[in-house]
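One chain is shown next in structure tokens, namely the form predicted alone.
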Amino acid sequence: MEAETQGDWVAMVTARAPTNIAVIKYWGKRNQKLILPINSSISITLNPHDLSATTTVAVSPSFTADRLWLNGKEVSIEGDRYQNCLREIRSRATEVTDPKTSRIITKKDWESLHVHIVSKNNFPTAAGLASSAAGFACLVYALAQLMGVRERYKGEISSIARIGSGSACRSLYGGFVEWDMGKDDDGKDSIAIQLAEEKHWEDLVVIIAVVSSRRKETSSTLGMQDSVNTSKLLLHRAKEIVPKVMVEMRKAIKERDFATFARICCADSNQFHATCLDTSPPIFYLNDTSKRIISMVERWNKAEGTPQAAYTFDAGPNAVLFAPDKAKACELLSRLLFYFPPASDKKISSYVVGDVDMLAFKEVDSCFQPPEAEGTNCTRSFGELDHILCTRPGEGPLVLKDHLVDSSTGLPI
């Protein structure tokens, strides 16, 4: 926390929080206001260096209103989700002493101080890459640090992030995370729990094929509501199927059993999108490129007789692919580059991005035809992917030293 010593002081905290990708999906709410899910879910937190939100929260007696800037533009902060998060954090604020100036901000002060929030993502917003999860997790974590909020019982901050964006509760932990749907009407037991740290399965590699970075046509919020109201398959999945596969997936993660992990992950993704099709009107998050990626992985797995890679798709066309180790990840990346080479005007260095060095991948490896493609009518689709991101499981939120707010003006830098 920093504060000005002259005139109207400004106190601020900056945090970074990762996004996460669900391998057992949450889709549908039993309580819209509290964002209580109809089923539990399991996710993997992704490396924040590649996919994260960074947020600075600042307070000052000179601020006349709560304000929010997102990715360089000021937007309204009057939405229920922002207001609910602010209200819950403020209600738990404690007396805080600024370590630099010894200024004391009392619990009563927090009731009247307005907050400026400046946030940015290092990946596209509302494109099916869980930007809201990273954003609200970062907001709640930063506010909690600023206002001296400590968890009085396990999961309290997690439950506050949840009312901003359901999957945000999972982004408050690194590694492998379960969101327990809970049973209580007030939602206090609907919290995220870390199953394992990111280093537990450090060989696991994540490759994201970004099919489109455009804003998706049907938001997750509206899509879930329509599915809950109209899809019989969704209700069967939540009640009969998910509880069983949750047990299997926990065990697969604990034992680092990639074959079981891959089987459940792919099946759950396909089932989730089947419920979207079972919705009235049907929801189409996958496109033809998404389907070709699924076929690529299924063909490879079938040819080898055991899972070589796994895929999952959230509410968007982008593929999140998993490989059990670096060697398989290189083979997976080579297949992506064979079937989905970059457009002629795009360099490989801007097409394959992220933690590429961990794979020791060389451009020369990018053009071989995989054995399972021989004798098939396979096509190469140039320019259908925007880019390919190589990453891995990552850590949870942390406080940063560099801020997005000018301490002399309280406005974005």
Given for the second form:
Number of protein chains: 2
Amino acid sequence: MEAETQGDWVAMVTARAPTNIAVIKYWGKRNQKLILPINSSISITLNPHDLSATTTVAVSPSFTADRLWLNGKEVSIEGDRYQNCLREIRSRATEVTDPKTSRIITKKDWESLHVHIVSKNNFPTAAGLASSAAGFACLVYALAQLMGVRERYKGEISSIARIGSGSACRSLYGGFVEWDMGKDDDGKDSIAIQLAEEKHWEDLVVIIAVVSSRRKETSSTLGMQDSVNTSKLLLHRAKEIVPKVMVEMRKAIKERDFATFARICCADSNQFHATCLDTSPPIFYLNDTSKRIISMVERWNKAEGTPQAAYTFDAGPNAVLFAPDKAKACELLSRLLFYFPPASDKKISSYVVGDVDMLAFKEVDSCFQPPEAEGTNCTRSFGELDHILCTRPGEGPLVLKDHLVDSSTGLPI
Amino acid sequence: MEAETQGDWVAMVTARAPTNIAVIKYWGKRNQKLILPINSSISITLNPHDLSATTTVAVSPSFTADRLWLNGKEVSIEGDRYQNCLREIRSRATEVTDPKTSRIITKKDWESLHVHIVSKNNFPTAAGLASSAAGFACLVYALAQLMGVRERYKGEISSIARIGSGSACRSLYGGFVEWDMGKDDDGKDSIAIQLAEEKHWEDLVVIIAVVSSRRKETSSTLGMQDSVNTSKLLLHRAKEIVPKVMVEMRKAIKERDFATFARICCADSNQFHATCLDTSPPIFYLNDTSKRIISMVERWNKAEGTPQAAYTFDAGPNAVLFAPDKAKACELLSRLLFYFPPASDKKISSYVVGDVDMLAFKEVDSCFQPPEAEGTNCTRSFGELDHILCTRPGEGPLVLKDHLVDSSTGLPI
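Output the structure of the form predicted together with another copy of the chain; the preceding block shows the form predicted alone.
Below is the entire complex, every chain and molecule, led by the chain shown above.
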């Protein structure tokens, strides 16, 4: 973790943290500052190989201020969210002894040492895939490693990530994760809990359909605040509906019951978007392409009589689709390629990306009209999707050896 | 009402009935057969000059069966909805004496006399504007006139129209109309009540933006049944929210309080569509054009700080917009023409139709970008709307002198 530089030392830790996709949605805060939600939620952590943030946090006596570089660009670290995370981690810092040099950084030292943070995503931010969850999870995890923070109770570090970005707390664990809304006013018990690790349901395949048109959307922070203030349906959802659905979803995950999982997942996504629409002024995250994807899945599921795939949409038009296994994922992918062929100037190899090999997908399958499409007036529409990303449930944060900070300059490499 | 023909007589009545647009939506039945709703609703009757059904009902001893012609085409009259309306009216028929010929048709006669029904709309069905409300209101009103039905209690005839098509009951009155959901199991008290006649708020202008793409939509009958069965939000809306909103909307109408009217009207439309989205599988009536219209109104209202216009959407993508007076209606129209100019092959005279004269609209106004559009990345999009219909609140059903049935043949003219 440590490196000598220009007569002064730099200590650093680099970590990688995954994104996650909620299957029971978080929408609405009961406390803005502490980011305490009005309902619990459940997510699936996505394979960090395909979607993750990598962050190096470095300290040195030579650093004169806390600084932050995101995806190659220095940005302000003055925002409350960063400051709150830094403060909470620093207050829990312990004495750290570097195993190589035996240099000791005391609890007192951490208070005055400035930090350089360099973070990047392995996916384009423009893809509209939530990056703040991975980013804050990674930052908090890396800082906690650097400063020797030991959890006084299970989930304490996730509660710090939560004050950076609510859903970031769920990215502290791999596999299947619940964010327990908690009861305490101080947010101590509003933490992430791993329901099952990624290997528990390793057949599950995740396919993300990234929609082309990228109009400016309502930020989820502002959107959910408007919903809390104006939607008459949201509180009913949070208080009466979600608690029951949480029980069912936990059970479905535990039993790897895809039919129940799919039913709840789709219904919860639709209900979340319903509360957005019930907001004044209404918030629209789903566009006509999103709806065509929903119809595609619903038509398929109806034709087969049992769920073949599930969909969920966050605060944007992109679909996150689930298939129970690789064979079904291939069928799902061939449907996506049939209904949403790439724009004419796009090669299939840059259209279907991510962990495509796992599917052993035969491209020729995409030429066939799925049986359930017959008799409907559904059209093939070129270029409505920007790309399709194949991935699967994945592991939680871990420490990496390669750093993003140059130990001689203390600046991004 | 009577005419001699081929040695036999034909008695007939022709009536015209208006459409109506709900501002507090009806969605969900508690009784399928009697069409009893799960919540009360409020509508505005639209000027029949612009949107209405005209229906002739004729009887003759020479008719051998009940027959029905809709918009020039004979269709089956066997459906429950027609049969139920016919049966209910016949059971209330009284002895009728023709004032001209003094011919008497007894209560007993009505039981055996067959009826020919010829009905047409003065607007294209393809426009996606609810025609069943006007149609059933007109049929039931005309039959009641023909057969001398006298209401035993106020609203009885509206309760018969209701079993033809729920919202048809509201078309039995002009102006501002409530459909009281009622309490009785037999539906006797589930009737329409006039809240105020059309002259009460005669400044109000209605502008209907008919959206071009006419994909097949979920029928409202099937859609609302799915919602009742699967939406966890719908019952909460019906039981907890609508009763309170009804009180506010009645008051807003009574006081001609456009700001409150607009706020409730938009929120209720959005909430109705939210419950559609919360249905499994989800129902989408709003498309991207609908959303652009909503954004246009919301942006304008926000910029002015107080509602300038209101929107509501039924089970389809067309927007029904309200402006508090002609001046605001002109501003609204110019905004529609700015954001949604006609397709290049369309003349403005066939694009903006209906009671355009009342607005004294200057076409040149449509060239200016509204101030609130500045700085937004909103685009002008040609041909997204098929046409724009200007109208206003209007009167209830009335009897016409010109018939749609040839008295010599008993067939449509």
